[in-house]
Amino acid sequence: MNVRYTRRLLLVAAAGAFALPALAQAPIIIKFSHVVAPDTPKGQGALKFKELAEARTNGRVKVEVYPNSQLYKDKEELEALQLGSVQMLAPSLAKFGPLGVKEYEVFDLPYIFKDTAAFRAVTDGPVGAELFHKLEAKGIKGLAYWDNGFHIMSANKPLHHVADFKGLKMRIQSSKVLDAQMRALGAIPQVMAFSELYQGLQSGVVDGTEGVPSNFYTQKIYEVQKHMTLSYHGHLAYAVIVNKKFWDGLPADIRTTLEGAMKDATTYANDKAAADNADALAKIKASGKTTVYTPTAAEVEEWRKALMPVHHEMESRVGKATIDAVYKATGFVAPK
């Protein structure tokens, strides 16, 4: 072996030795995409996760948050996650039915949760864990459930009685349960992306919608709807999910750290949701741009009776066993 060749080998080895630490320092990128504004509970939860994940991994992980459908709209984001174009999402639970995991549509059943405690009894218990397990066959790992409170109804006419819905074009997410819900009320369901909702209401493509106060406020829905009813008939929640192949490929210590960051971000997001929804409702009322109505107990019972057939209708789709498991966890009592 001549001297020149030996020197060349030493230079290559030295270059490699310097390159390894540089490569090791390159952060793991997590693209976290969602469809709502940064100042919503979901948006704030995503930013809190970014903050905690980056701090606790000492920069080994970088979380890039893309709000307001900057990367993908409702119908596109799950496919993007499965393909690995993004690593993390927080879609509403209604999104998993069209993906083929129809059991998730149990969360869309009207009046199935009497309060937040009933909802948490499901997501924090065996039912929530089993539903996450069902996502893994789709290449998706469930990390956390984020609660965003109860739905209210809005339209450009008062919605006090079931008869008031007759013929109204009501925007829904893509969910067979929500479709059946609106039809049971006499309305005409219209699937529409959340990013298109304001314009759809403003132009009259749809007459009304359902949603939580924080989204109504941040997306200025209250400016294009004259009436809102505090029906609290449905519940909005998200599943924070990650591409399973990406997650399984992370170093074990990084995964553990990120799980801890997600747990704390979840507590933050849930607390933020409760506070923000109360604050948003107060601001909507103060704006004077829409009339906010609290239904009587008799009116609520009228809605519940009209909507209860949806539970039975969806047994073949959602699965009677899943519905019964939620009934048991929540102590659900059907209207008389």
Contents of the next structure:
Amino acid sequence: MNVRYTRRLLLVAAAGAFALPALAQAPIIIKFSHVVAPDTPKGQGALKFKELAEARTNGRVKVEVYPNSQLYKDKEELEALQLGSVQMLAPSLAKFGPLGVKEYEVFDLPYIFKDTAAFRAVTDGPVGAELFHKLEAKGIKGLAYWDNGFHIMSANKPLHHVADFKGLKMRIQSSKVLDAQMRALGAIPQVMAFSELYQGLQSGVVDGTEGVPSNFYTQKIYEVQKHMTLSYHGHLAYAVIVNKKFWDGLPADIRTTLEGAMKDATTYANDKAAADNADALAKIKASGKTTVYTPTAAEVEEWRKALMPVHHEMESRVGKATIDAVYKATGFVAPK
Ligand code: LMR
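Please move on to the form predicted together with (2S)-2-hydroxybutanedioic acid (LMR), as the form predicted alone is already shown.
So here's everything in the complex, that chain up top.
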């Protein structure tokens, strides 16, 4: 080997030695977009996933969290995920209909979950798995379900009786079950992106809404709604989803580590949900800007009576088999 050749080899090796760390430093980026404030159960869950994912992969993965619809609004974010412009989302289960998976709207049926344990029995069982399976044909993979408690109702007038809803324009998420629910109360449902809710209520484009206390507090809904009723008639939860091609293309060891990080972030987010919502409700009450009303047993009964027919009515939309599977998992007995 002549000297010049040896020197060239050494130079190539040296360049390689510099190039290697540079290669190792180029992290895999996961853009995680969502529509709520960072200081909510979902916002905190996303940040916990970032923390765990980055630490456990020693920086080989970087998670960029974009809260508050900074990148995309409700409908756009699902399109962006399918196109691969973002890699991870956690939309509410009430927003999957436009993707063509109407079965997700089963989660919106009024009073279908008597408590969080009943919801978990569904998502942890065959229905949860089957619904994730349905996403794969859409280029999406489901990783986890995150809970966020039960909906309350708000408006600028007291909502005690079903008749109080008559003619009110109520903002809903895109679910057809929520549409039917508001109609059953005599209200006029209006789909609106979450990012437009405060403005919509303030300007009177809509009169009222349903939502969870953590969102009502962080979006300052209590500033533009004089009355809230603790009806807990519906449930809010999310599916953490990823672009399937991106996820399947990850190195196997990274994917396994990220699955572990997601599992722990899920426990964290779910543990936070109840406490965060209780805390938000206390802060809303303390603001003195809105009245928070607890319905009487008779009023709860009146709402139930008006809303239960929605289960039967929505069989054609959601599928009777899916509804029955949820009943079975929760022990729910539909009133005759
Ligand atoms: C809503 O649009 O009301 C909720 O889905 C927002 C959220 O993600 O909690």
